[in-house]
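Encoded as structure tokens, the following chain is the form predicted on its own, with no partner shown.
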Amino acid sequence: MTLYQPFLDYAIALLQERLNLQPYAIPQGFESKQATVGKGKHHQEVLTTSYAYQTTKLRQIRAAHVQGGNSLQVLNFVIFPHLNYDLPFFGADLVTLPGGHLIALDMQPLFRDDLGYQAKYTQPILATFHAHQQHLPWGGDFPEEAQPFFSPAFLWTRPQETEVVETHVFAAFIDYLQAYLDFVDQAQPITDSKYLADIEQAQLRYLRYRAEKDPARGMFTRFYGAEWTEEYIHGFLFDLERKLASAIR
């Protein structure tokens, strides 16, 4: 079962159609990783595959796709803009575990409480959010410390049926990604030095939070060990701090 492969295929095809994609270097050992978990009839092969691209406006477009049978399917798909644009992040966490489906889809803001920023990047997609929320009801509480990193158009849901993921979640993913690329088309580089500094700090806040609280850490550690997992998180999934440090040297 590869529940999220159609999402990944669609995203890559759309990006290739609308952007001038260039490869983004994936550190050696992270392009693909396989593990065998469980014993006897519970034996399962788990495959994690990574994808990464970049463009003139987008620093890193990357995906981690985990396939481990019917009860373990994950696609984490995130777009990080270059630091001279005030674009939000595009974030899709599509997770299927033995307990069910967990779906988080958003254009994650740099400045959540700034009304001008909301008017620019949240208001235009609220109608889309409300249209999909009819089929994808709110998934319940999530950590208070995470709330500054999500917009009022955050689609967070726990569908009971796989068919809902294949239809309604897929439709929402398409609409959000297309709307995000519309924002990218319109984005103009920022030149104000104070705003550029604010953007960098906002990106770093988000990256540090995500790296520290990555919910996949336990899963990856179980499959591939702690050393591989920490390097994957800090050296690929959330690599901005490393990139900035190497640029200073």
Second form
Amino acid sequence: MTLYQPFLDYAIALLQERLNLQPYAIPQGFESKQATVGKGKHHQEVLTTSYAYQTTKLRQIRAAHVQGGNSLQVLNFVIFPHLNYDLPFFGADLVTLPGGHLIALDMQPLFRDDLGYQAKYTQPILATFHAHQQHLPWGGDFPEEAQPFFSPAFLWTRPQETEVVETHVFAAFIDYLQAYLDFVDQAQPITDSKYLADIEQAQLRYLRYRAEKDPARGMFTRFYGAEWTEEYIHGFLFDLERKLASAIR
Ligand code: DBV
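Starting from the form predicted on its own, produce the coordinates for the form predicted in complex with 15,16-dihydrobiliverdin (DBV).
So here's everything in the complex, that chain up top.
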């Protein structure tokens, strides 16, 4: 069973329909990675596949899809805008582990406490958020230090039933992605140099946090080793610092 394949398929189809998608290079050896874990009748294949695109407004649209049987399914899907747009990040972390499902879905803000920013990028999706939250109640315990990276429209939920993931989570994922693409349509390049500097700092703050605290680090290290995992995190999943370092600035 690959619970999140329909999410990935729908998202890519929608992106292809609404954007002029260009490929984004995935470092060699990271497009697809497989390992066998466990022994005897407990053995399990774990396959991680990666997808990446870009557009004139979006620096990197990328997905990591982990398929390891009924009790290990992950789709981590993030959109990183170019640094001359003040768009939020689209962030989806859809995780199924032996303990259950863990769903994080948001338009992650560059400037969480800025009311003007909230009016522009949170207000328009609050109605959508409240509609979905009726079926997807707050998931409880959430790392305090991660809070600055989430908006007031953050959907964080731990459904008991797989059916809830297939229905309500799927609907929320599509609505958030559609709403995000509406923001992208409307986005205009930023030219103010002070604002551009603030955007770069905010992107780096987010990126460093995610690379450092990646909750999948332990899992990937167990499956594929530390070397592969660190390179996957810094060279693909959260690659902004590398890209800035290699750019002629
Ligand atoms: N999370 C990622 C990437 C993943 C991934 C790149 C490709 O950022 C998977 C894989 N997330 C993943 C896994 C777990 C979580 C958990 C495997 C379970 C870890 C475990 O229990 O062993 C949101 N994801 C989580 C958790 C949160 C998030 C809050 C709970 C674990 C915890 O307490 O840290 N999404 C995650 C997050 C941010 C985000 C922390 C921060 C900005 O956008």
